[in-house]
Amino acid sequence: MKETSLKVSNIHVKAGKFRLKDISFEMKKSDYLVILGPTGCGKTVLLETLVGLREVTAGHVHLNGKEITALPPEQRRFGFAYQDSLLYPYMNVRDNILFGAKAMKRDREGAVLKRLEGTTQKMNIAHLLERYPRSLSGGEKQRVSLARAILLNPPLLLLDEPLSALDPKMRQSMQELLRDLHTSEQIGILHVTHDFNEALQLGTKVLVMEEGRVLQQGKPMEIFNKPGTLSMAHFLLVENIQEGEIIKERGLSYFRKKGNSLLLGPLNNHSTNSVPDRRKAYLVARSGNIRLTLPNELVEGPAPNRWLAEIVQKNLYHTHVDVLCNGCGYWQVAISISDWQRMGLEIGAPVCLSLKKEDLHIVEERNFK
């Protein structure tokens, strides 16, 4: 247990007529583990249940291998903070800060105040001391709130959706510090958000949750290329899901599209274990996962899956070029402005679609009970 910063063993807890149902995960001080999901998928409910304010069913929470199932929110010792920054509008920065240490008679300490220095500067708001909360910008808030989280040392820093109020410019901005407070803090972070780009930009780990449920977790990667169901696949803006069915010839499975015969596979043995002949399913894959090739073009490496198709629509971006193609249904295809210029695509051209075998992914629609 020495290694495991937070432990948390088939918790169920009940908010209302929502439920949490048999959550379980593990993070290291080392990870940075951003959980994902929708409105309303429990995210926040768990991460007050984490901090304490919220009963526990059935289930059991251990941090550094003591149990703190039943422990007080003041005796955990976690630093928190919301989405809105909630600073104490008649207190000035410097206050607002040492608020917690205060509470704990600790705020005349050396250390702290030392700490309290330290942390400011870090933060760029040294300045802002003397300040009150009406005359911070929406970033500023965030970075007070974030330094009165973390002035006490807290075991877990614990963020419930801390950037979704602010502009772009200062996202970034922030993301930059959180990751900077993450490693020269030395701390784990959970964050709450439902911003996939967030958890991207972030996330050492991600947990994606789904009607009260932990769906799936793992390395960002893998969760955005692969989702567990229809339902995350478009909460994750997967851009090509196609409907078909599962088909099994000589031991191998092989989906075909609905609609045309469009037959790709052989499937990886993981993706249809449990999928009888027959079964209705989905083919989920990213734009960036489909290669676009001129129809004469020679293709290196393994024969992929390969069909035709005519570009009915670009979209051009300072990044990349999204193609979106008409064969065998419709295909959106994510290639490089040089690809584009090199090849002398445009619209009505004929081309040549593939997917790798390890890039097709299927799923099924799933409800919980």
The other form holds:
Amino acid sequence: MKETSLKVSNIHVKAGKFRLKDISFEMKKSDYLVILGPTGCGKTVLLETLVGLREVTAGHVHLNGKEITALPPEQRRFGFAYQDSLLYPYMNVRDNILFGAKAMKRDREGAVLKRLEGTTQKMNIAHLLERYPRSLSGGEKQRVSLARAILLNPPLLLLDEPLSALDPKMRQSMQELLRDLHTSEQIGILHVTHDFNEALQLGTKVLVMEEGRVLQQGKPMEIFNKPGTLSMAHFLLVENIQEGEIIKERGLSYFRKKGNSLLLGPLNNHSTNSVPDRRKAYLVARSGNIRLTLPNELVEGPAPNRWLAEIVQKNLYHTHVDVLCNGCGYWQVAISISDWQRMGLEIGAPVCLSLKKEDLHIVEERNFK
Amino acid sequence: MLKRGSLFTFFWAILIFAVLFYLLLIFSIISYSDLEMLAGVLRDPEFRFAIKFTLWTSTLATALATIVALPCGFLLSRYRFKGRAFFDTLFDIPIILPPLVSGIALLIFFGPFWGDRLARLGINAVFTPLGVIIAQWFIATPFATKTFKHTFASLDRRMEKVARTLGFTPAMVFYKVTLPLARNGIIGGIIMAWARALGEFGATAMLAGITRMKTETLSVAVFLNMSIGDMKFALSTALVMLLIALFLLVVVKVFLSDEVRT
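Output the form predicted in complex with its partner chain next; the form predicted alone has already been displayed.
Next comes the full complex, this chain leading.
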């Protein structure tokens, strides 16, 4: 059987004064696509557009090769749930879950009732069927909302911040449930969030949005380590963002940090090869990607980009130590507790910092907003 | 300027004064009535006519007001269109205008302006029971419209959106989601409109006249009997109207308590 796929091509949407601009992406049934972006970037508008609640002003949406751009929501039949569950208060849980089936006059069908039983058992809400929403906890409501969305085997499940209204413990169990649904129900999930941890933990693909546009899409770790723009690096809380310029030497590109002579490279970022000399750029590095060693310690592999620094601050966590170093600027480095103890480090100790060539991620000025 | 403590003491004093005044007003009517007098008036054919006439005309007027106010309230709350503010303001006119002035407008419309044409269609509103219904409907409709509008505006529209994704058409969503969600507000609005129709006097008097045992509502009965000095009848009728008003207010408060905040 051909795999379900959603193809969104260059859609533009007008929502009051807000605009979605030129959004394109594809997803398959096997994908757990997380749409990530700050509040107000247009994630919910995009989701509402995909389910058919908003009209597109340009572009196309295809499901399994069939154009659905102009189809109303009741004909698309995507599973859809908002963050705050939105159960109908005048119906009990059973009627809420069967509400979609009722629209199709299938709420008394044996197969649908069997599916209701299976779904509610899987989601651990079978004991709540006769209860009314007001008597349910936040997590229970969200489970009922999910059961309602998937009861009739929709082609895709679209979720608008499904975990944001839950407490951390409930959030963890919902994440497990969503992961389980994705595999056991074999349903493609499109999950909107502003929390990058959710994207890392759940997503097989991530699409990042800002101000109505798609900034970057790819695998979660790829985006985590190599955000495409400066604003994305800030949004993704990249610990080290250093201003400098791109220097060309004998056909190779290097990054020179502003205010000192630190030269890093050669860069293997394809986008920097075509840029002119002395173009303003930023080095973007995760604290875990910067290596901290003692000055006399040998570093394995080819001669890396190394520089000397001094520890000026440390923050001890139960998993690691965050170390702030000063040398050619300030750098935040994360090392393991055992490394911290092994090297006998303390505030004021001299250290050597290094970055692997593949971790030299540069975002150019032209990529910036 | 008053200090914070003394300012709120002043507020409390005003509140207590207002509440006391209202309670004294109610008490004054009760104190001038007695059960024997009330029982006598309740058996009076004129009172019986007035109460029956008031109940059926106000109920019919409220039903008509609901039929008009429900779509008007829905559209005014949900759609942004040119002239919306103007339309909305039109519904304020019967609320702001003195009922007597509304009555004059109705009298001209159903009299010299379009009276002949409507009469050919069998519609005779001037000095008839139909006029009473029209006057009550005219005064009650804006109250129902405003309440319904606020009720629809206060609903979470995402509830309706979810229903669309579950397979319901917009019309089905209105019946299966919007109306049930707005139920309390709608009931509250209907009761409010009914209460307004029940006590209507000014517009009714102008359009339908104040004819004993013909267009005699409870309000008209109070006026007629006060004017001829029958205090017993007027007071007993006023007491009945007061009791009905208190009952309706309690019911409105219950239904509107959590859905409509105007």
